[in-house]
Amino acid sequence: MDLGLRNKTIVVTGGSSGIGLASVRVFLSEGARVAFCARGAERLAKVEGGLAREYGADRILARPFSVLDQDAVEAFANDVAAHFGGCDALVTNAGQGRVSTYAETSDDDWREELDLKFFSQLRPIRAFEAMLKSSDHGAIVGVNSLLAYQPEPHMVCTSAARAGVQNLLKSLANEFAPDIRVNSILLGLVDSQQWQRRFEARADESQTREDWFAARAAEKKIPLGRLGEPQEVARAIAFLAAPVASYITGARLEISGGVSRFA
């Protein structure tokens, strides 16, 4: 199926690894131009070089900065406009989870987590809103978590923030219609750098990666019996961002291997 992404310009935040990088690759393989950002300059430059060799440097724009830096986000938007002439879809993917219970989470931790989760969405959306409205196919895909509806006791702060972000994205879907479609992805357990770090910190160092991940899937009672792969999420993101999904807005797509418990 042709998604209609050829020669469209897509912006991806947190695009140098994991789901973000997988999304960048899917968009490029569909013929789109892609601008992406991440905090780590060294890794970003390495990724940019590899993608440029594979897909052509003229279709890629990469900038290192934090999406919490308003000036940097606005400068990035200006670069995208100058380089590609506009933006057709924005994927807000930056941000990671905080492992802590209510008792372990300080006021500063709460402020930091809420600031990260909300403004990693709000700042890019504000910066690219005008360009998205000018596009015939403006779309936003917010990468969120199943925690928004199914909180975990060891991730109280992140779960609460994720629920707020989900409400925000639903509100924006109504406010931006019909000019910009806004949809979200709800992630379950997906293999990523965060999970790799947890594997490396495992108590039993004799446990293989395959066995450790299988144990996590069994522990979490994932019906499909495994964690998801970044490219599986990326394909869903590309669909929601693409013109082929032109009548979908305000929707949430769960990618969790069937682990959700809510109706």
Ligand code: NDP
The other form holds:
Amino acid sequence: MDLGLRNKTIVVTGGSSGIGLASVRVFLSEGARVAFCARGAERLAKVEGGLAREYGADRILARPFSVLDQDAVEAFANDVAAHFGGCDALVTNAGQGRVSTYAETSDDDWREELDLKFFSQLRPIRAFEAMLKSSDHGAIVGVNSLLAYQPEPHMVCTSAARAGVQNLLKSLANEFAPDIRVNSILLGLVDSQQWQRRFEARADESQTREDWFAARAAEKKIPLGRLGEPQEVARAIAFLAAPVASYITGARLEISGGVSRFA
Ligand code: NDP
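Show the same protein again, this time as the form predicted in complex with this ligand rather than the form predicted alone.
Next comes the full complex, and the chain you just saw is listed first.
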């Protein structure tokens, strides 16, 4: 099946690692032009250099900034317009989770988390909205989490924020139709830099990476018996962002190895 991504321009936020980087790779391998960002300039430049050698520098644009910085997001949108002449799909992926219970979460923590979760969607969407509308295939894929429907006690604040983001993406699917399709990805546990950081901070340092990840899969009772790989998510993101998914909007796709408990 041809996804129809050749010569399309795709923007991925948080593209220097994990799911974002895997998505950038899938889009490039499908013949698209890709613009992406992340805060850490050094890692971003290294990733950009490697991708440019593999796929050609003319199809790649990388800029270091936080998606919470409105001016930087707008400057990035202008850069994308100048380099590639528009944008056909936006993947709002940048972010991270906050591990804390209700008792441990201060008002400032709540503000910071709600700010990250909502504005990491809203700022890029506002900045690219006009370009997406001008495309014949405008699409947004919001990367979200199963926590939106299945809150966890150790991630109270992130869970509540995820639920709000899910609601927001559904509203945008209605408001932007028929010009821009908006779909969401509900993640379970995916082996990325976030989980690597948690592995490195493990209590028992004698535990191998393989054993630690297997223990997480058993603890979470993941039916497929393992965490997901970033490229397994990236393939679904690419499908939803692509012209081939032309009649899909307002949908949520769970990628979790079957770990959800809701029907
Ligand atoms: P990674 O940590 O591997 O990748 C996150 C990427 O986003 C990095 O490129 C990071 O670069 C960038 N980033 C983070 N914050 C910002 C910011 N404010 N502005 C711009 N770029 C940013 O994590 P994942 O691939 O796992 O995460 C991708 C998304 O999926 C995140 O939103 C995460 O919360 C979500 N998710 C992941 C789950 C999982 O199990 N992996 C589960 C549920 C949700 P830098 O740090 O340099 O900015």
